[in-house]
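Below, in structure tokens: the form predicted alone, a single chain.
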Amino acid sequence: MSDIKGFKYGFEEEIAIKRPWLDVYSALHNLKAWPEYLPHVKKIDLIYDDGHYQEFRMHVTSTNGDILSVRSIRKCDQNSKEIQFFQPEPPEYLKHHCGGWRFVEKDGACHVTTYHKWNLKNEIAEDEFPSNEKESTAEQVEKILKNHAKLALSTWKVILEEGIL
């Protein structure tokens, strides 16, 4: 996992996309197109973008169908083949949330790894996702974040490999 200290929870997901790494990087860099291609992203309000740093408010559909609004700041570094983000205003049940994407070209494909780290706002998270006999609050939140990450990666794979973008 990427070396980000001070976080209690985290995961990584990887997918191989049969396109050059720069095509994949460019798709993830182009925030304005996300609502067109990612079903859970409803709207992007771009606040700042100089090509290297980006600040935006993203409106996404939650697991219960509500629209969540999160503010993100990204560092996009084409030279290191990585995009990093942190959310000064994450979903209300998270105290902190950060992560990114790494792009590695091998075996004729771009291997994209997304990584996420977070801390819970325990009282809010426990209220919204109460522990049950199957899953703890933390496990439910991790499942939600992983599902969104997997959905985004698999969607980008289809879009890029089928030439939609």
Contents of the next structure:
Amino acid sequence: MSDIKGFKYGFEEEIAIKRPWLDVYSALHNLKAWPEYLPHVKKIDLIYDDGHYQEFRMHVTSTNGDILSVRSIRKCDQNSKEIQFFQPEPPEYLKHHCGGWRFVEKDGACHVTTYHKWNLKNEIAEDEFPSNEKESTAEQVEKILKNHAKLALSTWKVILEEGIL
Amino acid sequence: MIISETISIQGDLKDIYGAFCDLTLWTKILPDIKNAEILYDDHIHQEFLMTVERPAGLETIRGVRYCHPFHTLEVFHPVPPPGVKYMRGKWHFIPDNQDIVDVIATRDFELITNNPAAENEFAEKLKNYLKTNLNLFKAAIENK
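Given the form predicted alone above, produce the structure of the same protein in the form predicted in complex with the partner chain.
Zooming out: every chain and molecule, the one shown earlier first.
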């Protein structure tokens, strides 16, 4: 799924977590427990969960302290060691947004790769993140999404390696 | 419980897959579908509302689909039908080498109450519904 087409922008980030892959997969799968472990996740409203497909609304603290509400739909496939997501109501500056996590066990660690793909809603994105001499609109959006992804991965690494979960 | 129905449709794989993938065509092909509203579509993921004519009246259902051109469509209903714990399924598109595509529709469901007789009855109705719809798609594609 990480080779999905039709998205203009994307990136991947990887981190090694010294835990069996199923522990890491399970931690990311069990979203009801996230508010206990992830400081920026204030609340999860679970809309649907049959173990394979999930829909939920997550309330998170943004960088300026506001609470943002994000609805996600996920497909969790333990056999292919992958969790995919998409946001049917992405942030205003995005037209589409999807991604996922892949889990590979090697050298005594679980290597988690998170990937994001998106398309911009150009007018709104350019208005919200105007190009400047240092960065284009697209680069600023990528930086935001990449910083969130890196923060999430490093937080999970601490939680799982320190035995908090 | 998993059920499936299969039909062979003459035509190009991309056209056949496309007919099942394009939700706006459903109101033209399936007479009980009164309206289809696309809430999100990035060509891989779709979220939609579909208004269906049932014996008890009009029912609007929400669905989510994953499109894998040109071999599989996956669907699940985050709000399953009344009495159903979950409802999900797939359409597989398997071409042979003579311009014929086998379309296999599967549905995987569980009722809220553990009642084998009710489950079998539900499965039979669902199979008939799938069969009818597959035949309507076949007619629409082959006679266009």
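Numbering follows the first chain given and starts at 1. Because the structure is predicted, anything quoted here is derived from the model rather than measured. If you superpose the two forms and keep the largest set of C-alpha atoms that fall within 1.5 Å, you have the rigid core.
Taking the rigid core as fixed, one finds a CA shift for G51 smaller than 2 Å between the two forms.
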